[in-house]
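Okay, so here's just one chain, in C-alpha cells, the form predicted alone.
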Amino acid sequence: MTDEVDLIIVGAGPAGMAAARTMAKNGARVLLLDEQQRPGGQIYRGLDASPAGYLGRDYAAGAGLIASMEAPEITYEGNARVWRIEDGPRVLWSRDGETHVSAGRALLLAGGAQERPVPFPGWTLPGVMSAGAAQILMKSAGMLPRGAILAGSGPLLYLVALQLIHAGAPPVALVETQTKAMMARAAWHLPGALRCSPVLVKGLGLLRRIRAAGVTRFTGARDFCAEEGEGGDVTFRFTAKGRAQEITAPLLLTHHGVVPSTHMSRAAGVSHRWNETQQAYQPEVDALGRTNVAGVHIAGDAAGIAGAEAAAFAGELAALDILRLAGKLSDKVFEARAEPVRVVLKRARAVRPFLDAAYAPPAEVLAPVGETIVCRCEEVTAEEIRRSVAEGAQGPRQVKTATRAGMGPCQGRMCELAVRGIIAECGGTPDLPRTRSPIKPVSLGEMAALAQGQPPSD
C-alpha cells in the first residue's frame, strides 16, 4: 500500500484535474488515477503529445490545466484501472497485471461520461462505430474517418463534423433525429440558456460553417438500419420527412449524447436516481459534490451531464469543500473562494435544459425492438429481452439471469440503459442495476497474488 494521501482522485478529465490543481495550490497531496497514459480525459486526450490544429481552440484550451498536473503535490498514475473501492477510503487499481492498494483521507470520483449506446439493426457491423470513438482515434492516433456519415443528435455531431471539415475530410452527410417539435419544446428553455450565450453562439457558428462546407443535412430522421455494402462499405438506410433514404459510405458514425459513468459510484455504495430528462442514472450529490458515503465526493459529468466547462468548476468546488472538511480552509475562506465558482458553475449549467430538450434521444434508441442486438458482449437481442419480461422476469437482475444481457466483459455498460428502456416499455420494474467488484476485468491470478499480501476487506 502507498502512503495515505489527502485525496485520491479517480479520473483525470476537467473535473479531476481542476480538483487536483486546487488541492495542490493549498499544499495537499493528491493521487490522481486514470486509465489513460497521460492526464486530459476524453475531452483533452492526446493534447500534450501532438495536438492537431483541426481539433479546435476549445480542445487546445485544456493545455494549461494539463500542465498544472506537474505540481510536486500531485502524483499521477496512468494506465491505472480502478476495480474496487472500499471504506477508508481505499482504492484498488490495476496496471500491467499487478494490483495496487492506495489509501486517502478523501476520495473524489471524476470518471466523467460515456457515450449513450445507439442500438439499431446493423450497429454492430464493421464500419459502424460511435462518433466519440472516432474522435478518440483522431486525438490519440491522428486517424481521420474519411467519407463518413454522421448520424444521431447532439452538439458533438456538429463538433466532429467541423473538425473533419477543417481536416480536409468532410462527412458525406449529417443525419439528425431531432424534429421541429423538439426544437419548439426546447425554445421554452431559451431564456435560461441565454445566460450561457457564448455556447449558443458557438453552436450556431458550427451549423453555419457546416452548411457553408456543403455537407448534406437531414433532420427528423428515424428507422436507422445499416447493412454491409460492397467492398466493405456500409449501406445506411433511414426515413426523413416521410421519405426513405439510402447512403453508402466507408464509415457510419453514430451519437446520441452522453450519460454519466456510474459503475464506480454504484459499486462504492453511493445512492443514485433516475434522471427522466437525460434518460440516465446519476448519483445523488449535493451542491458541493458530497454523497451519502462518508469521505466520497463526485464531480463533473459523472454526477450529471453538464459539459467540460461546468465539470472543471464542479471539480474546483468539490476540492474546496474537501479542503474545508480536512481543516485546511476555514469556513470564512471557503465561502470567499467558493462563491465566485458557484456563480460561473451556475452559468455554465444554464444551457443544459435547452440542449436536453432539443437533442433528446428517440424512443427507438431507448427501447429497441426485434432482432436488434442490445447486449453486444453476449449477442442478446431486443426480442429476447422482451420475451423474458413477458415470461415473468422482474427487473434487470432477472432479465440478466434469463438472457445473459449484461454478463459480458463490459458488465452492462453498453446495454443496461436499453435493457431498462425495454423493461419499462413492457411494464416491468426497471430498478437500478446492481454493480459489484471487480468493476473492471481483473485476472484471478492477480487477485490471488493480492490475497497473499494484503486482502481487500469485504
The other form holds:
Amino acid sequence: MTDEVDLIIVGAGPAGMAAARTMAKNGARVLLLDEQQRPGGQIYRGLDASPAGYLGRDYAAGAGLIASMEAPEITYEGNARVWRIEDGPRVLWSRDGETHVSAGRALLLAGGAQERPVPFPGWTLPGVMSAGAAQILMKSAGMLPRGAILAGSGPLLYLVALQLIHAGAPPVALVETQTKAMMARAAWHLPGALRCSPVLVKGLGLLRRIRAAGVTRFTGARDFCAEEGEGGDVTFRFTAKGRAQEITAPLLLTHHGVVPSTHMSRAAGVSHRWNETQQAYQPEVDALGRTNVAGVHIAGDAAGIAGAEAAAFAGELAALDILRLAGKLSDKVFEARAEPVRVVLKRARAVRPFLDAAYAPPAEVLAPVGETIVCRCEEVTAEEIRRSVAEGAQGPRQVKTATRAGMGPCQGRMCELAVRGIIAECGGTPDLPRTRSPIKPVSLGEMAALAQGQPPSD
Amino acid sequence: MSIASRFLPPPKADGTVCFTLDGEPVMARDGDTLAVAILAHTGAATRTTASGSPRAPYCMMGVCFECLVEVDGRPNVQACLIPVREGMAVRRQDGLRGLRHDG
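Having looked at the form predicted alone, could you now put up the form predicted together with its partner chain?
And the full complex, kicking off with our chain again.
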C-alpha cells in the first residue's frame, strides 16, 4: 500500500474499462483488478489474442476499449481474486497464493453479470454447460461445441447459435422456452424499444439466419430433463407442442439470461433490492452509480442488467462523477461531458423492457420442484428446500442452516436465486441473503501471506 | 471411462505445453486456461462430489466452482481461472478435500 491510486476498479469489462479510460484521460491514476489474465470482461474475452471472424462485429468492437488500457495512468492486475472490501476504500485480493492490499481514494465495482443458473433434473452432468461458457471457449480458445443442443431463451442463445453456424459447427437444435403469448405481451414495449431499433433489427436478423441455416427449432418448450446417454452423451428430454421430445448430443448448452453479480457489493455494505421484472437482486444506485456507501460507485451490469453498450456509458458517467467528487472536474465541465453520455445511455437501455418481457425465465427455472438439484455444491434438492420452508424455515438464512444450500465454495452464486424463488412460492420470507468476506474462498495460508511490503489488514 | 472431448479441437498455436492429468501426459496450447486444456482433452468428469456425482466445468468464468482440481498438490484450484503451465501435475478431485490437504 505504498501509494494510493485515485480509483480502484474491480472488473475489466466494458464498464470498468470505460471508467478507467475516462479517469486516465483526465490524468487520474487507476488500479484495475480482474480475475482474468487480460482485460475485456466476458463480453470481450480473448479479443486481444486472435479473434475468430465468426464471432461477429459487435465482439470486435471492444478492441479499442481494450487497447486504451495501455495508458500509463492505468495499472492492470490480472488473475486477481478480490476477496475483501474494507472502508478506506481498501481492497484485499490474492494471486498465486499471495495477498495484496490496495488503497484508493474511491472504488468502482464493475463486476458485471453472471448467467442465471438454469436448474433442471440432470443439469449437473458433465455434458451440460451454460451457453455463455461455450461462448467463452469459442472466444478464448477457438474451441467449438460438437453438435450441441441450445436450450432456454434470450438474445445470447440466438447469438451463440449464429456464431456456431458461421463457424461451421451448427447446433443440432434450438429449444426455446418462450411462447407466442410472451412475445405478444412483450409487444407492448415495442414503441420504447424502437428507440433502440438497431438492436431489434439485429435480433430479427439473427433469427432469420438461424432459420435459413435449417437448425431444428422448438418454442414453448418445458419440463427440461437430462440423462447420461451412451459414451458420455447427454439425452435431453422436454415437452414441446404438447409432445414429449428427445434429443441426444455430446453437449447441452442452456441459457436464461444474465443477472447482476452482487456478492462484492453486498459484502461491501451496499443496499440492494429485488428487481421483480428481471427476477434478480441489484444494488441501489443513483443515475451516476453512487451507492449508500461513501466512496463506492457501481457501474455496468453489476448495477442492473442493461447490456455491454450501456455498461460502457455507465462506466464513463461514474468516472466523470468520481472525477468531480475528487475536485478534478468543475460542476460545469462535468455537466457538459455527462449530458451526451446520459443521452446515449438512455437509448442503449431502451430495448431492455422488451427483452425482459419477451425472454422472461419460466417458473420451472425460478422455483424448481422435486429432485432437481438446486445447490450444486452441497447437492441440495428443490424438495429438501421446500420441506425446510414447510417445517418453518424463515428466509434464506434459516433454509441455509436447515439444508446447507449455499454453504459450498460458490457461496450461493449458483443456488440463491432458485432458493429465493422456492421460498417466495412457498409463502416464506425471501430476504436478501447475507454475504460476508471472504467473498471468494481463500485459504488461511493465503490470508496470512501478505505480499512483501504490505501492511496487515485491521 | 474415457470420453472424447465434447469440443472440436482448438486451432493449432505456436506454443505448446505439456501437463499431466492423473499422471497421463496431455498437450495443451500455451496461454489457455487449465479448464480449456482439460475440456479440449476429455469430456469426462473432472471431479466428483461428496456423494460421488460426476462434475465438469460449467460456467468457465469463476462463478460455479465445478472445475475444482488439484494442481501440484494444492486442492480446490479453479481450473478456469489459471493458465496451464509446463509440467503442471493436475489431479481430479474425488469427494471433498479435507483441511489436511491445505497449504
